[in-house]
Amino acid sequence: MSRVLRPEVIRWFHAAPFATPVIGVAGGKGGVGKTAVAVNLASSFAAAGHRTALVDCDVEAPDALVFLGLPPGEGVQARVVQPEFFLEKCTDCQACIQACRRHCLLRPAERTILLMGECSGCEACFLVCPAEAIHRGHRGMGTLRTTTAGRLTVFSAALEPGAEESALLIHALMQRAAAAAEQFDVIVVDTPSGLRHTVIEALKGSAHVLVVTEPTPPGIHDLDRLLSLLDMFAVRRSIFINRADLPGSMQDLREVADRHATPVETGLRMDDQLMESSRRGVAAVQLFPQSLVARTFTGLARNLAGEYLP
């Protein structure tokens, strides 16, 4: 991706067909803490009497209901199409199979053609067929579920094992959010971690972007490279420090915030409580309602409520 983006890509990042605002959830880095911070900001957010929905992208490691200890309960399943092959309508011309750059079609004999590769679904095959001989079949990709625990609703997605179609099924996964949004006062989003297209798919619409880091040299390697990609997409943000007493370089990770311009949060230390709530699987801010890490989450739910919410 170049560094700099047509304006309409830019427009296209921040349209969202709902006027609920979105605060996403971001890290780079694996581990860094996002679900935490998501999971807390998303409970301080309903405790305050929103109407709050958390979205969890992260289909591959999908950990929220964990981190609140809520049961995954009924799901329904996310699909992509595959080619299926009507052999009696088949003119053995061949069209599909030159047209499938995965090269996915094999014809064992005449008239006669098999899916053999991992298709990713693109259908370009229908579109050459001129006998109607490909039908649209599908297979499973992921399960979305939709769990509500009072004033909070959660949004989740797990990829099926094997299957690689995470941006599809965030995509998915978003819609369905989005479907719903009109019910929330505020939508939080969790991505998952590394730099691939599927943090854009999950940030795309997001109004602040929370970017968690902590001070280590891995941890301050992927902020930088974090708030380059939000550069890109001109999208508000900033940076709460988790795990501060990291050996690491504050100056070093201060130094990367002022070069994107992006502002500092009041953060957090190694905090036995949070994770602690973590193991139980309770929102820490539900668990130790006067801990320090609930008074951080509270106020960060309180400051960006002042800012985007009506």
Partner chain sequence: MKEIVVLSGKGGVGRSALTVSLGAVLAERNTVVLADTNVAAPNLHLIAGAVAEEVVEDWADKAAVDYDLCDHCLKCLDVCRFSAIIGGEEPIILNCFCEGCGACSLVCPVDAITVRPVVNGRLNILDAGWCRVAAGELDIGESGSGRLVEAVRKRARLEAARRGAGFIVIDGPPGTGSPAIAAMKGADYIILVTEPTPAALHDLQRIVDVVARYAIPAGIVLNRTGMPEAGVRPMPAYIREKNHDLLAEIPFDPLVPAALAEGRPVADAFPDAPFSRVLRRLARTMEDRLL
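Every value quoted in this text rests on a predicted model; they were computed, and no experiment measured them. Positions refer to the first chain, counted from 1. Compared with the form predicted alone:
Rigid-part membership between these two forms differs between residue 102 and residue 166 [C-alpha given to the better-fitting superposition].
Hand over the structure of the form predicted alone; the form predicted together with its partner chain is what we had up.
Below: the lone chain, stripped of partners and molecules.
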């Protein structure tokens, strides 16, 4: 049984900064085709006449623009706070070192503080310094981009190589999308893979989560864990089964879905046209508009629009 979170945590998760319905697309870490589903769902909304935003929150490996064959838009640097030390004010109390949860600060000599690790920008050191010897500096953590093609706008971000602030960059990306939310009828969010804290950051405020899985043992295992997470936050959701004809057990998958009271929205078998569309960098619903894969995604978009769009 999933543990129950405190009501204030659940309220925080559902406190959406968006003026538009948000559909999150999530999946396990085994390459279940999550981004292909998000791209084709967003393209289907746009093809149906809805002003659509696609937010690519997989900031460590953003590839939604590649799936769509679109060029990256002009980049804007996202910055994270980093401490700057004014040692002439330092009293050598070392409160900042004790407060640093990532152990990034080192005192090699009296009244000397060095930043030795990857600062997360939590600002704890600023808050505890009694002498105001620490000022707020900044450093880049990634690049935010916006690309528009017809009724579809893609918000994406790329983490700086070696940086560790994925969650902070996702937060900045979601804030950027939220600031423009009134321009859109629906927002589709492609989350990072797996079950890390970055997934929670990307799904925060979603009206509905589409969980992408496959009927393999790793896929079913990740599905169970992801649905347990969504149980805790009381999120509305449904399941999209990708590559439904892979060796595995549909019965085990449906047992997991039933245990979490989650409906199976739709599914696809192994589809050559979906793979071909990914190879060409064009959404399948655009490249093969009369195909089964296109009809699957247009039907899914129509069902979700009927439930969440005015």
